[in-house]
Amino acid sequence: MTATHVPGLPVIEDGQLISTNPATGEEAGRVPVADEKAVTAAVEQAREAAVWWQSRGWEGRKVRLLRWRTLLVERIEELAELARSESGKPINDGIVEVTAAVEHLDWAARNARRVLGPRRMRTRLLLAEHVGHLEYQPYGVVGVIGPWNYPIVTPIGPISGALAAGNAIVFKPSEYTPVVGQWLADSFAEIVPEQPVLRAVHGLGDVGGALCRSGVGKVSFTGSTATGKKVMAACAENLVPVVIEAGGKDALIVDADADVPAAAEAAVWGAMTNAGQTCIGIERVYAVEPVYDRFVQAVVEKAGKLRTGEEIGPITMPRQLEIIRDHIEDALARGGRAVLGGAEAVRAPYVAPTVLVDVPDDSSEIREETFGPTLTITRVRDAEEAIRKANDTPYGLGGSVFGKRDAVRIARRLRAGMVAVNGTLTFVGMGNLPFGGVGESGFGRIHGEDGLREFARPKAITVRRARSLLPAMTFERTPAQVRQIVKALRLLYGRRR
């Protein structure tokens, strides 16, 4: 029986966690609320289970995970339409979401073994009787913190890196989105009934915390900047690595010789899809003065047509409207102008696209993260103004180029993690490369090699394999096999080139 609570608003009845639509009130979903003793049992369960999930080899973790991806691809309508009914989100949204997850997940099941398989490596001087060996070892098991904004794809990214590597996932899904969390950990279960090596478990922050502190080997946290400090704080009390990936404020530069209308169509796509709640979202652009008019014309335009509750859906987190109030209000009261929306552009739980200029540089709006459908375009005499100002933040996440000539040279200056040339948001649609950012953006690498890599201990292993030529590393060297070193190291290293 569903009932009407606060849009958007968890609430705990019961010892369950109801989860409500942010547009409309109505019950998404009920799940149970886990305590620190659930969360400890949930972890020593999946302890077992990841001794036996890493006996089925690489190949057999690949079929696995690749039966997982045909069942996303099989039944990704439902899963679009729970995103939905949770976090209000459109439809096309949850599908194009449900995509890119199936992206990640086919590339870590079918490139694990490449990228994590042991290894001979070339042995060296000091050492040259022995051989070496590098292999990656799971951490058994890794806990995994997910965000409200992407309760698909952006889970899905270590979830399918850590579970391709050989760990058991003991996964807390934000409180404003456990149902679709669930539904994840429940489909893995229909492919992977024998063992509960993906678990989910529910409830707050304190649920986080316990899961930190819950003896995991390793810990993935998306969200924001405040709270990954305070994930961070839980695991170092038994330094428990972490990856963090937080929050951002990204740019995009628009050069003179910029495709502008591509660059606007862009802008608009990359500052408000999912009504602008996307850690990558575009929240400032730096238009060089021979395009710039032309750039706010287009994208006046084109974000004017978008219709809210529609293409803009709502936004997730009720209290975070009032950040985005403000935000507007501090960059008007500061002397900007809406050339689009506005303060009135907020009214709960929507707020209308909104385009703001002649921001000054210390306003909220372009310091903070304000993770809703706003754009400010700041007019720069060129390029090397765009980067100072792109450049001038605390924060490192993504960001964006629009140019011709000059434009990878300006995304390699750019201060962070992932840059896209000529589009936004578009390296998060590729398997293979890394995601993560730098500064207050947190550190880290989930997806592509890097990703991989992320939830395997690298170990080295030494055997030798024959007599010490040049015994260095025992007490019973001479001092003529001293003197054999050092001659053959001045031999190998001692000449300047």
Ligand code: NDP
The other form holds:
Amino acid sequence: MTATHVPGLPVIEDGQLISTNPATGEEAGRVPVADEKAVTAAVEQAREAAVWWQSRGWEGRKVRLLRWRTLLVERIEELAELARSESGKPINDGIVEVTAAVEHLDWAARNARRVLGPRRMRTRLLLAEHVGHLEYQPYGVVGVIGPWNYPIVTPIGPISGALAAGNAIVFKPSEYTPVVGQWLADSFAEIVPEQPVLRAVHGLGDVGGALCRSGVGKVSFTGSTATGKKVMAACAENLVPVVIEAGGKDALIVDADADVPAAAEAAVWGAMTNAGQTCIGIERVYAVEPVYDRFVQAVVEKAGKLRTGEEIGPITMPRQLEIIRDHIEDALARGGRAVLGGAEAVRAPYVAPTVLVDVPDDSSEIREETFGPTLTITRVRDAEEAIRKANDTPYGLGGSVFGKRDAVRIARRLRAGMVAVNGTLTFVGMGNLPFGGVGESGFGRIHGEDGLREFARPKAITVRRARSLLPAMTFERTPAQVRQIVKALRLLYGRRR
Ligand code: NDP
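Got the form predicted on its own; any chance of the form predicted in complex with this ligand too?
And the full complex, kicking off with our chain again.
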């Protein structure tokens, strides 16, 4: 039966978490709410499942992960439709999200053995009679806490790395998108029915807190910076390591030799896709003087064609509407101008595309994560000023540069974990590139080789193969042998270059 609720607001009724469509208030689905005991029990069961999962070996895990990948592709429309009904995301945005998730799953499955598998290490002088072995062992159970804005790809990033590394997972989806989270766990269980290798537990923030304290070996958190700090504090109680993928205030720089129409098109996509509810969404643009006017005009033209309820979905979390309105009003009150949209663009549950210029640097629209389809464009003298302003934020997630001659040099100087040159957000689609930020955007990486290593502990083993010729690490060494060691050291490392 379909009940109607306050659009977008999840409700708990009779031990069930009911999630709703933010555009219509229709029920999207319901899942059971876990308490602390249930979370601990899920982690205990996952611990046993992890032993079974590890014993499948690299090949056994790869085959099953690739089957899961194929299932996601087969049901891509179903999953995108579920994401739409729960978060309001337009179907095509959901399809793109599943596409990126599939890429990460495929890459992690195919590369885990190469990146994490056992290898021999070359011996060094002082221990020449030993051989070194390095391997990466799984943590056991990894807790994954996810946000609502990309309920498919944000958890699949750490889930695919952690599963490929040999861990079992207990996953706490956002209270706004629990049904998509449950769908992911259920679809995995279709491929791996033997053991609860990937389990979902549901509820509000306290369930995430319980997961941090439940004895998991590692926590991967994706969400806001404020909650990330709480997660870290909860994990610190038991010295549980964490990956924090938090918010951002990403900037795009348009240099003098940029392809202006292409930069405008990418800026509009980067800022407005998913109604701007994107951690790596473009929120600020710094355009150099010679291209500024043309760029603003092209952005306004392109963004003005986007329709709320079509390309621009609803704002998923109702209280975010207040934040978006506050930021726009603050920008206007401090002397900024709306060249498209404005405060009146906020009409629950939608926000129409809004482009602001002349916004002062101390405005919240420039300093804080807005998470809506708004974009500021600031005129700068040159790329130097653009870099300085782009970096003047406590966040450091992603960024973008449009230009030719100096674009990559500028990209290197942006204080961010990832930068797209002549594109926006593109780094999230490459399975072999690490994803993560600096500063208030968090630390640790998902995706790529770094994202696999994040979910395994390096283990070093040395094995003696012969008698020591230069025995240094023993009380049995003679003064003559110590002299030989010093001599060998001088020969090898003692010469100034
Ligand atoms: P939140 O920080 O509000 O929530 C994230 C998750 O943490 C949810 O599952 C939430 O549960 C849970 N949680 C809440 N309180 C606690 C707690 N005390 N202990 C443990 N877990 C808790 O973020 P949003 O869901 O609102 O997501 C939007 C934010 O995520 C934005 O800032 C965005 O930039 C960021 N983000 C970052 C990404 C990245 O990769 N860097 C990617 C995508 C988003 P519940 O929902 O039940 O409260």
